[in-house]
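Only one chain is shown below, in structure tokens, and it's the form predicted on its own.
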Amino acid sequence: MEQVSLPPLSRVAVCGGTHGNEMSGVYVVREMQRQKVEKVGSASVTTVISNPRAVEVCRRYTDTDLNRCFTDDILSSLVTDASPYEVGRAQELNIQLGPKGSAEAVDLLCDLHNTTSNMGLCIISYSFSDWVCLHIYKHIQKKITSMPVRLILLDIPLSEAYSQESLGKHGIAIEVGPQPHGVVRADIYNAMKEAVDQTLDWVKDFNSGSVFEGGKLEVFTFMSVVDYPRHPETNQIMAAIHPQLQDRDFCLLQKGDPIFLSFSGETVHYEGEEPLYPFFVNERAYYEKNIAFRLARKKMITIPCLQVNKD
């Protein structure tokens, strides 16, 4: 692939507390604010506690999931006194960091999340061709060796992209786990802090004119979700994640592998014809969304060399 040149990244936003009980991002942002991190090289840095009401009460959200409120439809909806708090807050963030899809949006938005699943450090992005995000992932994967580093690509049109990082011209979510909601673990915090620091280092080097080599990247592309077995009349969950799957995010799931153990002792097996990779396995916050785990396909992609265009 030919070398690609892109404009400088002049404005960067680092956001924590989009979910108010995912504490690593909250503390990373507060520490950056305490240290007055406002520039990295030529780029300005904005730090934001995205959902202050939820952070104050240490809950994922107060009325509705803020990280599902950034679609074009929700951002353009009429907000009234009866609207969920998070809908109004999403529109405030869109004004501050966007508007989404506009020339005025921040150049890079980095949103910080924790998961209760054993996923290590994951970068989540929306596009196969966002060379900035893909090169940041390549850089982080090279620099961080304390835990696995993976990339999840959602491949959703920008208008339908529902999470906060979609407000930026380029956006990534940094997802680190396992960590229980409402607490902070030093190893998880340190991994997230290092990922943010490496992201800012990459931005500084990019703006300074460094050339980043391209090459092949291993990525995981989202395919589908799997719900827990449920009672046909009450809809109550009838099984838990099988012990052979628990804590084994990104293991290859073959047809016939155990995925659930019913409360009466019966094993439920994976019936998919295509071997896929489970992630967000037994994520606490996904019980309300009827998701036991998500499934991804692993593939190799090629990215070009990248350099800043200062013209």
Second form
There are 2 protein chains.
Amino acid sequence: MEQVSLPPLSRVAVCGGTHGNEMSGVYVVREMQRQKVEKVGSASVTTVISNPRAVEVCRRYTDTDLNRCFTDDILSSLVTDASPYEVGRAQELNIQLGPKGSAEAVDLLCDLHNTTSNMGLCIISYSFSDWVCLHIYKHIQKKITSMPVRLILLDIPLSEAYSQESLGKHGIAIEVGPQPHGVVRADIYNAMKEAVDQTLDWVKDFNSGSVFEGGKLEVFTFMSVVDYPRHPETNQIMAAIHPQLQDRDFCLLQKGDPIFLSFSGETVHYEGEEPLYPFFVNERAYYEKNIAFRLARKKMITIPCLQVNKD
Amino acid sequence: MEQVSLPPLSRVAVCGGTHGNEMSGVYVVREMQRQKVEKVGSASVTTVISNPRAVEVCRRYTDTDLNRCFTDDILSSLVTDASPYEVGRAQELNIQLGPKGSAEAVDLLCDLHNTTSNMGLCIISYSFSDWVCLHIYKHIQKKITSMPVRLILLDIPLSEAYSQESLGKHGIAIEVGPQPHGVVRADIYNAMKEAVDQTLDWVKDFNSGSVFEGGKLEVFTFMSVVDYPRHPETNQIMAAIHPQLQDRDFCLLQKGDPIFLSFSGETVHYEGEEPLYPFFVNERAYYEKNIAFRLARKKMITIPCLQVNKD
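Provide the structure of the form predicted in complex with another copy of the chain, given the form predicted on its own shown above.
Below: every chain and molecule of the assembly, starting with the one above.
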């Protein structure tokens, strides 16, 4: 089997409150700050509340979604008094944790998120060949048994990667649900805290020279989105997610399966030819983004054996 | 058994969006408006989106909680440009549906609410002797089998009753959960819609002269509130609802039972001497009101046989 060696991860950042009403990440970061977690083995750990203004008012964002502001275009745009708060904040974070794509960027950025969807614990990452992220996923999946753990890969070039974890040399989002926005549930908090602890344990072991076995991983790759049926004039939704789809994230959706139940009682069926896996089903923040759920294809990938390159 | 006759209910109002992010009520009202539900038997039906500005931005309220604005004091206060939007809106609603406590008020007001708590379907009302409300509860409880149906009674004088249903001669809030705010779930929408339909069916039968048997009812009466453990300086919460209490609304809480799990892992126990029933456990809107959950006592009450008085 292929064997890869990579440089040590000397700087790690853990960020919460990128969406100000996703409470598990806010409280995990605050608890790490209270416990003064600043080192793990030889690596430094930085903890950040990404959008303090949004956390203060317990909303996703104040002017615009911060977690769509980390593209090269927005990070290099001119900020004026008229700019959305989050554009300026994204540029501050890029200075603190990046610059994105540069040698100065943190080695690993973990960004903490919650969803109202029944997704369990998901690791979301941008690359099919970021062996650090994929090995961290493999480790978390092995260690966490309280809920399903899955991997979602987005295939987007780094320059267009819009979310905060793209600032790091390696980046993962840890997405846990279901949890209503503005609420913290102990079960969801505990799963997220354990995922962060396991990530930091992995970093310590990696930097110490442990050899991580390669192998096969099941991954979900993003394919498309489905919007709610909407009124052509008012744009108001006319249906809810069907009870047979609600809470069934990552259960295969076949042609003819019910996907929506209209407010007057009619069922809408899935018409796609290819069976796919729905996720982010009924995520609260996606109503305004015209997304009722996303669809993924399942694949197997093979990752190599990994160890640190101390040279 | 005692027999009571009461005047017909000639004007009914169904209100949603009193809290602008409690979506089932918004969509039930909109669906009734789309279907042009304006009569049920001999009674008129008025449908109202109570807080349209809050619905527009999908928040509980814009300036202040509308559903705390229906006390006599606030309804009679002088409204100026500096007043919170919701105070003026409460006074508009009082003109449209009240005036509260007057002969002109609607006969029955149903106000539709959602909660993030696992409360099933609850009817909330202000009086132990409002036989109309209590018989409507009895009817709904018999008809709806998809989730538990319970009755919560608040013992507050009408002048201090703060919520919108107090504008009607008879008033109930229909509270259904769990549903994240800003989200509509088909199961929760359907239960609320059925509760409204059953209420209107009952009104039609009552006005037509049906005789409703009396009997015993189990009710929950509000006793006290419990707040989260908070940091004495920052006021930030230091614990979440314990997993053994989360989602266990209306399960008896005994001295020594776990109620909170701190973010560093310590359990906090219930210290009350009297076993009581928790409800509104981890309701999202109550973090800012310093309420982690409410506590109720369970009682049995007897309601008389009821029929319309056509004189």
